[in-house]
Structure formats: C-alpha cells, structure tokens
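As structure tokens, one chain now follows by itself in the form predicted on its own.
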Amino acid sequence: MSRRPLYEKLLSLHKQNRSSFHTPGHKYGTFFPAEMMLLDFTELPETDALFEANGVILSAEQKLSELYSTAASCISAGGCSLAIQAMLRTAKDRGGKLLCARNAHRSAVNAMALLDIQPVWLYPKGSSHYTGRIQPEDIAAAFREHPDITACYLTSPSYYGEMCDIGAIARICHNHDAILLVDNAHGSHLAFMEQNCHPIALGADMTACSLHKTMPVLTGGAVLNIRTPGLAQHAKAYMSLFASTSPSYLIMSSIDLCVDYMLYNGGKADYLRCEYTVAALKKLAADRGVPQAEGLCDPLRLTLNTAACGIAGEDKQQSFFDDFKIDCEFCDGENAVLICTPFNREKDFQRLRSAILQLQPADKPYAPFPALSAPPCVMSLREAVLSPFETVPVHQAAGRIAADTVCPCPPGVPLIMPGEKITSAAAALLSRRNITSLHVVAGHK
C-alpha cells in the first residue's frame, strides 16, 4: 500500500488529462495563482475572524454582496451545508410550519432533525425521467391547507438542472407573510446568465449558494445570500452553531479571487460565452432526439437521458463516456449530468460534442423507474435520526422505520425519509437500484 494513498490517487487522476464536467467549477485549478498554497493562515489580528468579521473578511463579504445585489452575504468555508443549516435555523426562529420540497438534500434533512423541525413535504411534479419541479399552484394549495406555514424551503436548480418558478413562488410566500429559502447549491452562476435567473434576483429571501460547484472557488467555498435585511441580524450566529472554529483561509481567499474575477476581470463575459456554448450542445442533442430535461433549466447544465439511447445502467454509462475521456458529474443509470463552466477547455467541449454525436434514440422506448407514493410517517425526523439504529439487508427492511434518508441517487427525491415506514414497494425499488442495505431504527419491527 502507498504511504500517501489519497494524494497519489488524486495526482494520478490529474495526469490522465480527462475532461471534467463535474464539480468543482474551476476544473483542476488553473484559475488560481501559484502562490495560493502559501496563504494557509489562521485567525490573527490582521486576518480577521469569520464569525466576528470587522476587517478584511467583512470587506470580502461586502464585495460578495455587491456581486449578488444582496442586503448581506456571509462567507462559508463549510460548504453549502453550513448555509443551509443557517437558513433552517432562521425558519425555526419564526415558529409555525416549514413547507419543504421533498427533493431536499441530506444536509437539510439532518439539520431539520437536529433543530426538531418536522416539515410539511411537497413533492415535485412534471417529469417522468428527472426530479421534476415544485409548482406554484401546489405551494398555494399547501398554504390553504396549512395556514400556519411561516417558511418555504425549495431546491432549485435540481441536480438535473430543473428550475422552479421562483418569482411566482416568492409572491405566494410573501402574500402569506412567509419567507422563501432556496437551496441554490448548483446555481451560484445564475446571476451571470443572459437573463439573471438567480433566486435572489427573483424574490427569494435567502439562498445557500455552493460557489465551488460552478464558480472558480476551492471545494467547500459557499455563501449565504440574504435579500431581506431583517434576516441578516442573526445569520452569522446561526452559522457558527454548526461551523468549524477553524475555517480555511485558502477557501475564503479563493472566494475573494472569484469575486474580483467576476466584478473586474471579465468573469461575467466568460460565463455568457459558456452559456452560448452549452446552448449549442443542448440544441445538438435535441436535434439528434436525445431526451433532456424540459422547461426552465440551468443554462450551464447538460442532462442527457442515455437510457433512451440504449445506454442504461451506471456501468454502461461510465464505459460510454470513458471512451471520450469524459468525467460526468454523475450517472444514475438513466441520465448523465454534466456541469459546464468557462474553465472547461475547448477540447473538453469537442469531446462532449463527439459523445453527443454518438447518441441516438433506441428503437425500443425506455421505461423509467416507477414513482412511489409518500410512505407513512410514524416517527419525527429528530426521533428517528437520534434513535439507536441497525443495518439490515434491503430485502428484510419492509415494515421497518428508516433511520436515515434513503435515496438511490443523492440528491434526487428521497424514496424514504427518517421516521417513515419502509413499504414493500419501496424495498423492491431500492433493490432494483442496487441498494443492498438500510439503516433502520433499532427495536421497532
């Protein structure tokens, strides 16, 4: 065994010169100056402190706020998860119920468990192959059924790139004196498209934006964007509840470099050019009859339903893209998701064009995996997550209570949430999706 197994594996992968259509957005770090690694500092009088910022970190956050046109923007060196946790703590502060899209990320589910929030789940609609979207009319119906909702939490864009009608949903929420919180982890770049479709610009009150996913920022760099001034007062305190007391200055300084690039060094123009490049790739795929996510979608995300082209199963998908030296963000057995940024090279896009030209609809239509109805909830999120658990084979899980989020393709729509009873149909579908074991609450059969 190597004395440096992780380091050497990463180094060997880098030397393969593959095309990265996955996170992080900087695509192998060519954006960063060579002296970057000399900046691994800690809190000093001159370097400020993240959660008591009154110096250079505060100045960096003010530049972030200028970039996104917010009342406040708070740096996270703990990824988008930290910003999500702070948003949910804000929702907890308001009392009442939280309306939550079912395609919430695992970090949000775990935060709700820790904060003892039991959400009102709302299922996405409108897609047979992808996640689907939360529809404004369903938001309005939820408010009629639960007039004590005080906050709404959505994921937009979805992992497949589908975007909700944030403007319409924000108006519904505000008409009911509720705040709109958006997990915008994969949409930090949306403010810089030809049409600004960032949730903050469309009326969301707070967004969690994972900068490193689509922007030139080191992994773990994110921002909590706040549009509504009154929500900024306790944001830093809420972030500090969950955060490390040793935030990475490398991550924070990479955010600083990214903001400078976007504000002053041509970043916005670069992202617009990338938008046009990806639009041409989407058109190429559409012209060849390759199914893609429909409706309002992330301009920089390419989702290809390869199963409809006879390439089904993760192994076959991986083999297909390996032939073109392409690394996708992920393959779920049906769809391939690719994240494009200006830091993809021209040869990366040439490889992707060549791959798309090899795709064409199969003679036999592909049937997607069936959707399941909502499982019965028999225990709160908090009780289920904090209970003793055991691991059981999936074929023995029917009738047991889930102790964890069960999602065959994180972060799609979880089939089962903690505290829900695992049905026979759910267990059968999980087995088909190659999930072999589950965490269940111990002592409940």
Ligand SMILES: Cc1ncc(COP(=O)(O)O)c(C=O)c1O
The other form holds:
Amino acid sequence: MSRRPLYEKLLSLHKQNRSSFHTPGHKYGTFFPAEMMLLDFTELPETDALFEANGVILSAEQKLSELYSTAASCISAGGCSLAIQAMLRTAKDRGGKLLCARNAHRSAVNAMALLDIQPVWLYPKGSSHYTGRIQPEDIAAAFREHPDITACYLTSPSYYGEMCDIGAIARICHNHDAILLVDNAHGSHLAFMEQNCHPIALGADMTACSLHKTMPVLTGGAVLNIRTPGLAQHAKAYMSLFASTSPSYLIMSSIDLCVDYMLYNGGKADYLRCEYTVAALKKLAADRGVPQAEGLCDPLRLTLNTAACGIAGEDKQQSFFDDFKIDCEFCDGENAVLICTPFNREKDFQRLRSAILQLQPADKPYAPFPALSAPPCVMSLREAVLSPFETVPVHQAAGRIAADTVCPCPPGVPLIMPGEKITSAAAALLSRRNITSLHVVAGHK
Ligand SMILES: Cc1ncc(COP(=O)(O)O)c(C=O)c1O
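Taking the form predicted on its own as the starting point, write out the structure of the form predicted in complex with the named molecule.
Okay, now the whole complex, with that chain kicking things off.
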C-alpha cells in the first residue's frame, strides 16, 4: 500500500484529465492563486473570529450580503449542513410545527433528530422517491390541516434540478405568519441567471447555500443567507452550536475570492454565458428525444434520463460516460445528473455534446423504480437516532425500525427515515439501490 494512499489517489485522478461534471464548482482549474496554500491561518487578533466576527470576516460577510442582497449572510466552513442546522435551530425557536418536504437531505434529518423536531412530512409528487417538487397548493392544504405550523422547510432545487415555486410558497407561508427556510444547497448560482431565481430573491426568509457545489469555492464553503432582518440576531450563535471551533481560513478566504470575482471580475457574465451553453445542450438532448427533468428547473443542471435511451443501471451509465472521459455528479440507474459551471472547459462541453449525440430513445420502454408509499412511523426521529442500534442485512430488515437515515449518497435523500418501520417493499427497493445492510433499533422486532 502507498505511504500516502489518499493523496496519491487524488493526484492520479487529477492527472487523468477527465471532464468534471460533479462538485466542486471550481472544477480543479486555475481560479485560486498558487500562494493560497500559504494562507492556512487560524484565529489571530488580525484575522477575526468566525462566530464573533467584527473585523475582516465581518467585512467578507458584508460583501456576501451585497452579492445576494440579504439582510445578513453568515459564512460556513462546515458546508451547507451547518447552515441547515442553524435554520432548523431557528425553526425550533418559534415553537409550533415544522412542515418539511420529505425529500430533505439527511443533514437536515440528523439536525431535526438532535434538536428534537418531529416534522409534518409533505411528500413531493414525482416519478421516483427523490424527484418531484412540492406545489403551493400542497403547502396551503398543510396549513389548513395544521394551523400551528410556524415554519416550512423545502429543498429547492432538488439534486435533479427541479425547483419549487418559491414565490407562491413564500406568500402562503407569510400569510400564515410562518417562515420559509430553503435548502438551496444546489442553487447558489441561481442569483446570477438571466432570471434571478435564487430563493432569497423570491421571498424565502433563510437559505442554506452550498457555495462549493456550483461556485468557485473550496469544498466545505457555504453561506447562510438571511432575508428577514429579525432572523439574523441569533444566527451566529445557532451556527456555533454545531460548528468546529477551528473553521478553515482557506475555505473562508476562497469564499472571499469568489465574491470578488462575482461582484467585480466578470463572474456574472461568465455564469450567464454558461447558462446559454447549457441551454443549447438541453435543446440538443430534447431534439434527440432524450427525456430530461421537466418543469421549473435549474438552468445549469443537466439531468438526462439515459434509461429511456437503453442505458439503465449505474454500471452501464458509468461505462457510457467513461467512454467520453466524463465524470457525472450522480448516476442513479435511470438518470444521469451533471453539474455545469463556467469552470468547465470548452473541451468538457464538447465531450458532453458528443455523448448526447449518442443518446436516443430506446424502442423498448424500461421499468422505472417504484415510488415508496409513506412507511409507518412508529418512533420519533430523536428517539430512533439515540436508541441503541444493531446492523442487519437488508434481507432481514423487514419489520424492524430504522435507527438512522437509510439512503444512497448521493443524493443523500433518505428512502427510510429514522423511526420508520421497514416494509418488505422498502427492503426490496433498498436492495435495488445497492444498499446491503442498515442500522435498526436494537430489541424491537
Ligand atoms: C440537498 C442537499 N442539502 C444539503 C447538503 C449538504 O451540503 P454540504 O455537503 O455542503 O454540507 C447536500 C449535499 O450534497 C445536498 O445535496
């Protein structure tokens, strides 16, 4: 075994010169200056402190706030997960119920378990377990059924690029004196599209944005954006509850460089150009009859249903894209998800064009994965996550209670939530998704 197994693997991947259509958004290019590696500082009198910022970090956050037109923007070096934790802590503060779309990322589910929030789940209507979006009328109906909802938590865009009608949903929430919290992990760039469709611009009260996914920021760099001034007061305290006391200055300063690029160095024009490039790729796929994510969608996300073109199953999808030296963000067996940014080279887009030109609808239809109906919930998230657990093979899981989120990652959207009873249909779906074992609550059979 190599003496530096991780480092050398990364180096060898780098040398393969493949086309990255996955995170991070900077695509390993030359966005960051070489001297940056010399700047791995820590908290010193001159370098400020993230959770008591009143110096250079505060100034960097004020620039972020200018970029996203927020009341306040708080840097996270602990990914979007940290911003999500802070949003949920804010929801906890309000009392009442939290309405939550069931396609939430597992970071949100874990935070709810730790904070002892048992949400009212709302199932997106879609073709599979992870896809689909919540409609404004679903939110309105939930308020009629649960008048004590005080906060609503949505994921938009989804991993597949599907966006909710945030403007309409925000109006419904505000009419009921509830706040709208959006996991916008995949949508930091939406403010820079021809039509600004960032959830903050559309009325969300708070958003958690994974800058590193679609912007030129080091992995782990994210922002908690706050539109409603009253919600800013405790935000830092809520973040520090979950965060490391040693946030990376490399990550934080990469955010500073990104903001400078977007505000003063042509970033907005580059993102617009990228939008047109991806629109042309989407049109090329549509002209060839390749099914894609439908409806209101992230302009920079390409989701191609290769299964409908006879390329079904993760292995087959991987090998199809391997032929073009393309790395997808995610192949789920049916859809290939590709993240495009201005940091993809012309060569990358050329490879993608060539791949799309090889796709065409198959004569034989394929059988899509079935959507799971809501499994019975027999224990709260918190009780299940904090219970003693045992690991069992999937074929012995039916009838047991999940002690953890059960999800393929990506996309990190639980098929089963902690506290839910695993049905035989759910166990069969987990096997189909290549999950072989899971944690169940010990002693409950
Ligand atoms: C929808 C969604 N939310 C939250 C996260 C967590 O983001 P981060 O990895 O930046 O903590 C992810 C990660 O993939 C995600 O897909």
